[in-house]
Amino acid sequence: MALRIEHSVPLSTLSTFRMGGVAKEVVTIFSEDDLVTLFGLLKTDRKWFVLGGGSNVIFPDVDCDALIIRVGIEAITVDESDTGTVVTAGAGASWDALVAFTVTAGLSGLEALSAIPGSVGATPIQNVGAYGCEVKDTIVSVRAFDTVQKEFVEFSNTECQFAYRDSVFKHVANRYIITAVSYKLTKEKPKSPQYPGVSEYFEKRGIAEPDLYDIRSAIIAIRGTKLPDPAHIASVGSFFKNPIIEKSQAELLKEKYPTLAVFPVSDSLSKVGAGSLIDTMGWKGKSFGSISIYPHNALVLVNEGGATKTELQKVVDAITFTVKEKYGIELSVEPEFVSEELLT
């Protein structure tokens, strides 16, 4: 399939937060050959920006002169060997469609990451995770186009330098374009996420040994009660990262605020639920005009319509300042704020 080029595309249609100006030109590639062709034609001074499903991106209120590149490679292949099963998915495939595919195939490893919006190619960049699982736990390799050397390269799991909501790809902006990701999965009995909400779900239904379908159904149901459907409510899901702090500090906070969600990370570190920090401030459901905090989850910010980058930033600043003042904890945002400099 040839390159698809679209003109004058509202950025609000390309991001689930539904904010931004107008993109001058959007090109979608459907094969690695398309990518080679595109960069053979691009002028060296032409700015460009890769966009996945737009579920973790915040655009500024300016029009975009830079070329927006979207990867439409969606093929999924399965490689069986004596060492296990490797599933490779094109970067443009829907993440949840891939999870559904693996569950149907009886392969365990991704089921706890069900119902996360976005594309496959975005998951290693952010090291997407939920319910105690991260994509780094299963990723074997990431294939990408090096726009500097004009060649395809493969990153091993180690070379991806995965960390909490982080990877090497976040630190080499506009060099690598991910085209495919390979995951090593297993046919062994799946392990249910050890989270209170998940355990309660199975207990209520009398499911002692949940299978892949049970776990996927549970995660979809639980996420549905906590996170808005981006097709109906403008948001990017979890807006703040869960801070990791000293265990001693976490214990003091838990003693003072018993409802705080605190999880052990190591012998000396603990993770504190950012949503519970905001919730304890009594801000769940709070309206700031065009921006509000989702009434079912204090970790989610909602664009009520017509929000601007300035208005959003004021809300983010208010939340981070108040959390810092009350708990002594510095919150950091999870979605990528695209700079005006990159787009204009």
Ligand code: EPU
The other form holds:
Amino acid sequence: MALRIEHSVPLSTLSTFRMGGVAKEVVTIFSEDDLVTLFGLLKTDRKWFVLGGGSNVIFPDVDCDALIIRVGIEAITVDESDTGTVVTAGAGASWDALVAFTVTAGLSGLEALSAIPGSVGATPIQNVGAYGCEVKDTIVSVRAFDTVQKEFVEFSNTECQFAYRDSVFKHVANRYIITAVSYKLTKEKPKSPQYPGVSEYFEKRGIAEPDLYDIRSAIIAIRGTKLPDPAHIASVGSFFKNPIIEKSQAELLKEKYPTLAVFPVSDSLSKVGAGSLIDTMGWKGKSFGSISIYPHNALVLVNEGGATKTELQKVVDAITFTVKEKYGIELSVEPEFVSEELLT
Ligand code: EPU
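Previous: the form predicted on its own; requested now: the form predicted together with the ligand:
Shown next: the complete complex, the earlier chain at its head.
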């Protein structure tokens, strides 16, 4: 299939937070050859920006001269060998369609990451994670087009430099375009996620040894109570990362504020639930103009319609400031804020 070019596309229709100006041109590529053709034609000074499912980006409300590139490569292949099963998915495949496919195929490794919106290509960038599982646990390699050398390269798991919601791809912006990701999965019995809420879900239903379908159903049900469906409510899921702080500081905070969610990370570090920090300030369900805090989860900001970047930034600053003032903890935002400079 040849590349597809669309003109004058509102970025609000391509991002789940539904903010942004109008993109002059959006091009969708359907094969690696398309990408080579595109970069052969593209003027060297033309700015470009790769957009996946749009479920973790915040666009500024300015019109966009940069070329928006979407990767429409969706094929899923399975490679069985003596060392295991590797599933490779095109970057444009829907993440949850891939998870559903692996569950149906009896392959374990991705089931705890069910119902996460977005595309496969975005998963290594921010090392997507949920319910005690991160994509770094299964990714064997990431294939990408190096727009500088004009060649395809493979990153091994180690070369991806994965960390909590982080990878090398966040630090070399606008060089690599991910085209496919390979995950190593297993046919062994799945391990039930050791995460608050999940074991309770199975206990309640008398499921002693959950299979892949049970785990997927549990995660879909649990996520549904805490995270809005992007088809109906404009959000990007968690808006802040969970801060990692010194264990001693976490213990002092927990003594003073017993409802804070604090989890061990290592002998000296603890993770604090950013949602619980915002929740204990009593902000759940509050509205600030067009931005509100989701009534079921204080970590989720909602665009009630027509929110501007300035309005959003004010709410983000107010949350960050008050959390810092009350708890001495610096919050950092989780979605990618696209700068005006990148787009204009
Ligand atoms: N909590 C509150 N009040 C709230 C929200 C949360 O007290 O308003 C408490 C919860 O009761 C729980 C703790 O905070 O004790 C953690 O909450 P939860 O289990 O919902 O997870 P989270 O830390 O808020 C993270 C990921 C999610 C992922 C879930 C499940 C980040 C930034 N977020 O959220 O990922 O789905 O764990 O594993 O790490 C995303 O990245 O967009 C995302 C949704």
